[in-house]
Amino acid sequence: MSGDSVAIDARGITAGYGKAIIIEDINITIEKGKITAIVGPNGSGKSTFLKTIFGLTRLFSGQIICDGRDISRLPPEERNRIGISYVPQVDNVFPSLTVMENLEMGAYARRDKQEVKRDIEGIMGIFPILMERVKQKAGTLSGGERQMLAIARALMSKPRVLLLDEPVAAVAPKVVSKIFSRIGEIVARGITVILVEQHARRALEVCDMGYVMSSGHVVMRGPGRRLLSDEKFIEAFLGRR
């Protein structure tokens, strides 16, 4: 894979919180304009890896390269400025603000006000339900609608890389497919997506490349569909039906 096609290159990442190491010697390459899924059991370090990319953990060793630039020591706000947006699993919207106000908050650092208006219209095209809820307080939305708003708000900063931490957790089953299809639309617009997901089967069905984590290490990697047909992966992480 050439350097021009790589969005994020995580090299030998060991990270955690305080003195505790959660992930160790992680090597993950994220290709531009693709969906990369990080799957594995609870406690495997998936979310810690995502937070490390955004600068929310303690990095003990290793490098994070974004478009050829070492961002390992940059604070989260600077990583956001250079085009990385992070959507946490919970507390990802302002519940007391309306849908429109949340979207405007996503663009708070931008000065191109006319383009902000156009981007809001474009994002409403991806998530049309938000147009119907535009004056509604975010705290009154359903779980699936809140997740859509959280993703939409992150898109308002015009990211090149979007980090999604379990976007369909606690979402009604009928909404899961809808959110995954919207992620596909986002990638079609040229945005790179790193998806951490507990729903391993669904995530691997939609991703271009998948990494499987267990106990803080990457234990398997490969195209999503190939992993889903791998007997060792099925036995260890999906179980037999």
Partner chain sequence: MDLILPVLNSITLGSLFTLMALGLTLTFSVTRIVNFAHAELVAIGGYVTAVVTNYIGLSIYESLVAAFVASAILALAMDELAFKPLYKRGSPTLFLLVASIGIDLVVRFSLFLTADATGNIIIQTKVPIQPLMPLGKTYLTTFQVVVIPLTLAVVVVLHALFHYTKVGKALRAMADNEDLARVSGIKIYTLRRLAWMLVGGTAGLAGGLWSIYLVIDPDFGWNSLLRIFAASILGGFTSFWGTVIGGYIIGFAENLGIATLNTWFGVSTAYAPLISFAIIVAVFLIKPSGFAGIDLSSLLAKLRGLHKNLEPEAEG
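Rigid core: the largest C-alpha set superposing within 1.5 Å between the two forms. Nothing here was measured: the structure is a model prediction, and the numbers come from that model. Residue numbers count along the first chain shown, from 1. What changes on going to the form predicted in complex with its partner chain:
- A170 shows a C-alpha shift below 2 Å between these two forms [criterion: core-superposed Cα displacement of 2 Å].
Give me the form predicted in complex with its partner chain now, not the form predicted alone.
One chain, no partners, no other molecules: that is all that follows.
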């Protein structure tokens, strides 16, 4: 794999909280312009891995390489500035700020005021529901609206890489396909996406590469469609159906 096509390379990551090690020796390579899915059961360490890419956990060992540069010692606010953006699984909007203010905070590090204004309009085009709610506090939004705002907020920094942690958990089924098609549009714009999902089938169907995590380890990897037809994978993670 040539270095130019790699957006983020996680090498031998062992991380956790305080003294507890939650994920161990994780090697995941994120290719530019692709969707990489990370699936696995609840508690397997998927969210911890994403937090680690952003520097929100304790890194015991390993390196996170972004465009050939080791970013594992950078504070989170600097990782945002080098073009990584993150939608956490929970608490992913500022509840007491309005929808508009949330979007402005997404663009906090940017200096191009005029373009930020235009991008907010552009985002409203992608998520029209937000337009109706601009002055409403984010804490009053429904689950689906909140997820859309969270994604919109993350896009406002004009990221090259977007980390999405279970973007459709606790979202009404009708809205799920809507959000997934938006994710498709995001990738089409050339943004690299890392998609964490507990619902393995849904994620593996849309992704290019898939990683399966279990108890803090990567236990399988491969193109999404291949994993979906892999006997061992079906047996262990999808159940017989």
